[in-house]
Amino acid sequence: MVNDRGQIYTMEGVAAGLIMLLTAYIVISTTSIYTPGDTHIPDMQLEQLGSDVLAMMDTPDTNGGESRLIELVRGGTGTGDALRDEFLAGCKMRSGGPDDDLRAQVYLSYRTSGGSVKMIPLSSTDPEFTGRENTVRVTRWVQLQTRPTTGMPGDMALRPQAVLVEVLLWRA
């Protein structure tokens, strides 16, 4: 006859083995490898930050006044760098030390007098921009009374118009 002593030890062993296996499975599947395609959370935060700063710049200081953003866009390429610097200063404003890794580039989309849509860079090109950065794009509509006299391309129509300010924002 087979001796049936110690069966409870066997059952305990089986239960412990199952628990250990399941724990190992869960622990291993908890670890996720951070791949470049997995940057949604920082992207979302950066996009929200950029949109908020553009909205802030588009708010006039007084009721009926002109916002800083419109003022800078009216200056065209002449004030494009100032626009970028003020935008970045707004993004870097936080408690603690400044956030020096942020970079931005400002573009302007407009319609030519012929009716097609064109895009020009407003700020000077970032020397380290390779085009492979993980950027987010934030935009803001600006309405101009007429074509500004300086800093704008010659094929922009001479009439009241709506233009789109586009800012590429990335972490270097």
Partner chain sequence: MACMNEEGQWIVLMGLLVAVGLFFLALIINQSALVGQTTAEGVLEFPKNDIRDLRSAIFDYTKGFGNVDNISSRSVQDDITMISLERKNAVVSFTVGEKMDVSGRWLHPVQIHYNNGVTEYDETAYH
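Got the form predicted together with its partner chain; could you also share the form predicted alone?
If you are looking for partners or other molecules, they are not here, because only the chain is given.
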């Protein structure tokens, strides 16, 4: 009682089943679910933005010239707020909507004449900084050929050294 018509219907049913399974696999494998563990993605974007701005500030305007970042670090703690303000202005200078809720705090790590490493705040403390913010840290090494005469701590080594500029960046 089985003829050729029955076999064609069976093959058609098997092919339709395979197509449905393949479609379900493609739909499930391409669906992404945003979980609380994925909240690091905006932090990664903020970190990349801050890193790019520090790199931009560390690029000299002229060949053989000194970068703006080195100029501001040489100014010491007296120009720390200027460094923070220029950094934030660089972060806000992008296409799209305004990003006025960015905050930053700048620190400087250096080697003392005794050989230890010390970290000082280079900018004044943000009045809204509580320590519980979800911050990202961006850093940049700055090579100082001589110790700045003003604005730097007295225990800073009197030789050329690389200092670390650390910026804590967060959204208020």
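In this text, the rigid core denotes the largest set of C-alpha atoms whose superposition between the two forms falls within 1.5 Å. Numbering follows the first chain given and starts at 1. This one's a predicted model, so the numbers in the text were calculated from it and none came from an experiment.
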Open item on the list: At a 2 Å cut-off on C-alpha positions, does residue 26 qualify as shifted between the two forms after fitting the rigid core?
Closed with: yes
Open item on the list: Once the core is superposed between the two forms, does residue 158 show a C-alpha displacement of at least 2 Å?
Closed with: no
TODO: With the core fitted, just quote the Cα shift at residue 10 between the two forms, in angstrom to one decimal.
DONE: 21.6
